[in-house]
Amino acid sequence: MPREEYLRTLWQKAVDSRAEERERVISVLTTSMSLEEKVHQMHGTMSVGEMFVSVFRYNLRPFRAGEDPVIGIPPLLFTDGPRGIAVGRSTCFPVSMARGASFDPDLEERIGRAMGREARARGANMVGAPCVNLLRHPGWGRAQETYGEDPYHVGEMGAALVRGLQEEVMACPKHFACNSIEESRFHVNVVVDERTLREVYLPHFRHCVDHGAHCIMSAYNRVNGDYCAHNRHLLRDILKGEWGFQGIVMSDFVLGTRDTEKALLGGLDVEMPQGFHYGHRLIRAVRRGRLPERLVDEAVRRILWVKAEYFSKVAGRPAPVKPSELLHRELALESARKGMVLLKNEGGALPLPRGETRRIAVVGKLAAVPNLGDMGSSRVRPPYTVTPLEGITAMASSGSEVAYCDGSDLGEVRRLSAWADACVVVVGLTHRQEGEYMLPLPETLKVGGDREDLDLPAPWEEVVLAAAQNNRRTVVALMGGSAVTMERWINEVPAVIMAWYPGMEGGWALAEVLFGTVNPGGKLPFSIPRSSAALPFFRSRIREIAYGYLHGYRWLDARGLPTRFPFGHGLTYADFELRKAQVKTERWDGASPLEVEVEVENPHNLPGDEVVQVYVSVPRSRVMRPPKVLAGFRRLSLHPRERVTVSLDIDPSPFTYFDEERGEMTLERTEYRILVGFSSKNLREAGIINLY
């Protein structure tokens, strides 16, 4: 049998084999391939022309890697995420942070499934999502791409997206690890001790791995001196060793790989989008004996295993429908509704009574323009976007008048707000203030990057104050991807909604919340401090930074610092009641889930959603612990006057700590306080459990 035919036969057998035989077949195939054929599997094949085009239109087509038509091995076809598919005209969902505010993993899994279907329809088989980098500081420019500041919450939401995506494509969680400064991402060295790394910055990645992620993308930055794509401790010791990850480690694009030998020794499998280091340089290093070919074989076995696993799963499936038939409008709208967070609502300012609110002022240029978030690698191009002004105008009752001004003239703002029965001020951030950072430009021309100042841009604060001084029913709708400090104006307005970058249907969702046809139920996935001075040290342009054990609500709690709005906070138009919180497990062995039960009632005439949150505190730990950590949550939808008893099974992992002497996660034999409530500051004790 000719060699090429023999290799094609082996590849097809790998695809057709059952899982237990596939590994053996792939091992035979790998050893039968030439070094050049193997190395070809290990890098992207983006041409110089495509790279030039990508500067102006990123991800015009899926990025290809490892196609071998002679053997019949298909390519990896990568498209970016995580708020939708970057290739073509696709559904633009709310940004991940807005979806994190839903506290609804089931919804996130459905979004993943929809994104996967759209990706396949547009010719891709791998999606660069979810982003599960922890929000260490809300000034991080790409905060909008992740789900929040808590490792447990980020892990639950990220794993849900992985499950949904992988019904259709391969998921590629990113960026592994400790990536949370944008303007220094290509060089910053993150210094972090082992306990902090294991307990704070890695659990959410492990959760994605445990839920079947086929690929992990390494980060640009360094961790403890080594670039992440070269970091043997991260990639070989932890990810592939301790966690047993069987999939592919892929580099971030262009500058994600810096050194051929260090990358292969460190555990990188695929370089993207071109073989700068994993092309001729890798072949030459192996030929000259600087690198063992067995490491190439190891990487190729992983690549072929993932491809065979995926193409075996989709074999025989009908071809994806036309992309034009694949817009998920209703899902985008549901996600935008569930992510809206009502931060403040005094004096019944909201909802606006449609029959009585005859004159509505809408102020702020962000009300009238599409504002979908970052325009870097996560950019999605939907066929349309519903703006807040369009949504409000369409939903206002017949006979009502909606008047608009962009806020550039404060005199006009004062006149219009004084005229109106209610004034909706839409302000916040855009891709110019936060997002992926590419070029070092002067501040006046800067696009994206980090925010060291968390306040609104000063002109927008003036607009809010001008409106509030002339209309007692002024509602502020904030757009953005992370925390905004608001001490200058928060006491001047009765109502504030965090609307995020709410996706292509966001204008409808905001209008529905304003008029009360939708009862808001979102929760903050981060803390909003009174001042950025209350947060851990952060600098956007820095060569080295130490990441400590505490951040977010853990940091604020440990120092007794006040927040403006705590983690997990979010109001509704129906004040839910929580009763009879109790730990049902009588004897706990530390291995099985802990059962917590609570009764929740909606005593009002409006249907609505609430999120039950469970925290654990370890007051007598032998090591320093945060005052409490999130250990479970459940979003509930209740009819008017409905009362339900909810049982949550709490996984033991949030109870553990990393014992540096033993080198493993450890569960102490001590007392654990279980706290239940509707935010991290609104809690009651459900019980105390002792590990026996």
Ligand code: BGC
Contents of the next structure:
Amino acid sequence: MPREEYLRTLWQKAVDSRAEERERVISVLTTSMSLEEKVHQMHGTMSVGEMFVSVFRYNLRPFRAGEDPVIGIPPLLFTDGPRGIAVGRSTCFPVSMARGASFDPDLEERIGRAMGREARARGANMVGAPCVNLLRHPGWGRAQETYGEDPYHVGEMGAALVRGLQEEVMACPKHFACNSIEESRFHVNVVVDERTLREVYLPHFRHCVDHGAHCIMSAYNRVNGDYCAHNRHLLRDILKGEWGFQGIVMSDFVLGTRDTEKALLGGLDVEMPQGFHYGHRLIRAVRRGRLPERLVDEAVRRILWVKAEYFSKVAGRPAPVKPSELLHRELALESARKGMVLLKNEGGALPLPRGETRRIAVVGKLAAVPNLGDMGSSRVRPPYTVTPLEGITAMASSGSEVAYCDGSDLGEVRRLSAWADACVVVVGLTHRQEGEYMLPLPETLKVGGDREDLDLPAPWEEVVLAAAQNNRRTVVALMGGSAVTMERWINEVPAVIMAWYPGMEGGWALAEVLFGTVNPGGKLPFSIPRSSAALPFFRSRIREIAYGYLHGYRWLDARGLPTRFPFGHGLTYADFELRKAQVKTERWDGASPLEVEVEVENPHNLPGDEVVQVYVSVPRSRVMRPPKVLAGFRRLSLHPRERVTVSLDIDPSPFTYFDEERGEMTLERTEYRILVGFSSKNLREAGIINLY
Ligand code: BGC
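Having displayed the form predicted on its own, please output the structure of the form predicted together with this ligand.
Below is the entire complex, every chain and molecule, led by the chain shown above.
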């Protein structure tokens, strides 16, 4: 049989065969391929023309890697996520942080499936999502792309997206690891001890791997001296070794790989979007004996295995074409509704009584423009966007008048708010103040980047104060992807909603919450401090930074610092009651989950959602522990006056600590206090359990 035909047959056999057989066939195929053919699998093939186009229209088409028409090996076709599909006109979902606030992994899985279908319809087979970098500090410019500050919660949400996506495409969780400063992302060295790395910065990546992620994108930054794409400890020891990851490690784009030899030795499989280091340079390094060919083979086996797995699953399934598969309007709306967080609501300022609120002032430029978040690699171009002003105008009752001003003239803000029965001030951030950071431009032209100062832009604070002084029913709707500090104005307004970048249906969802046709049930996936000075050290332009063991609510709790709004906080219009909470497991062996039973009641005549949260504290630990950590949660939807009893299976992994002497995660034989409630500061003891 001619060589090419032989290779083609082998590839087809790899796709068609079952697991063990597939591995064997891929081994034979790999050893039969030439070095050039193998290296071709290991890098993107973006042309100079495409690179030029991408400056003006990023991700116009999927980024390709490793197509071999002779052997018949299809390419990886990568599109960005995570708030929707970057290629084409796609559904713009709320940003991941808003979805994190839903505390609803089932919804996230459905979103993943929808994104997967849209990606496939647009010719892609891999999606660069979820982003599961931990929000160490809310100033991180790309905070909106991840789900929050807690490793357990981020892991649950990220793994849900992976499961959903992988029904249609390959998921590529990113950026592995410790990528949480934007402006220094290309060079910053994160110094972190092993225990912190294992307990705080990696568990959520592991969870995505355990849920079958086919790919992992390495980060730009360095961890303990080595760039992530060269980091043998991260890639070979932990990811591929300890966790048994079978998939591929892809570099972040362009500056994500710095050196051919270090990358291959470190464990990087695919360089994107071009073979700057993995093209001719890799071939030369192997030919000159600087790198062993078996490492190339190892990478290629992974790539072919992932492709064969994927193509065996979707082969023969037609790409989605129905309009309902190409745009997921309802799902975007459901997600925007479920992510809204009612932070404050004094004196029943909300919901606005529709019949009685005759005159509504809507204030702030952000009410009247699409504000979907970052405009870097995660940008999504939906066919339309419902703005808050459109939503409010459409939902206000027929006899009401809605008047708008953009907030640029404080006199007008005062006049309009004094005239109105209620004033909705829409303020916050845009892609200019936070987001992916490409170019070091002067401050006035700066786009994206980090926020060292967490306050709202000063002019917006003035607008809020001017409205509040003239209208007692002033409601602030905040847009943004992360925490803003609000001490200058929070006591002046009765109500605040965190509306995030709520996606293309966000204006509707916000209006529904304002008028009470939707009862808000979202929860903060991070803590809002009173001042950024209360948080761990953060600097956007920095060469080296130490990531300590504590951050977020763990840090604030340990230091007894007051927070403005704690992790897990979010009000509803129904004031749910936690009737009972108890640990049902009597003797616990540590191998199985703990059963915690809770009884929750909705005493009102409105339906609504509440998120039951379970935390654990280890008071007699032999090592330093955070005062408590999140170990489980469940979002419940209750009818008016409904009372339910639910049981949560609490997996012990958040109770474990990394024993540096033994080099492994350990479940201590000690006492565990189980706390249950509706926020990290509103908890009651459900029981104490000992592991003997
Ligand atoms: C970003 C990644 C993204 C990649 C491809 C990089 O600049 O950091 O998140 O997936 O570009 O667009």
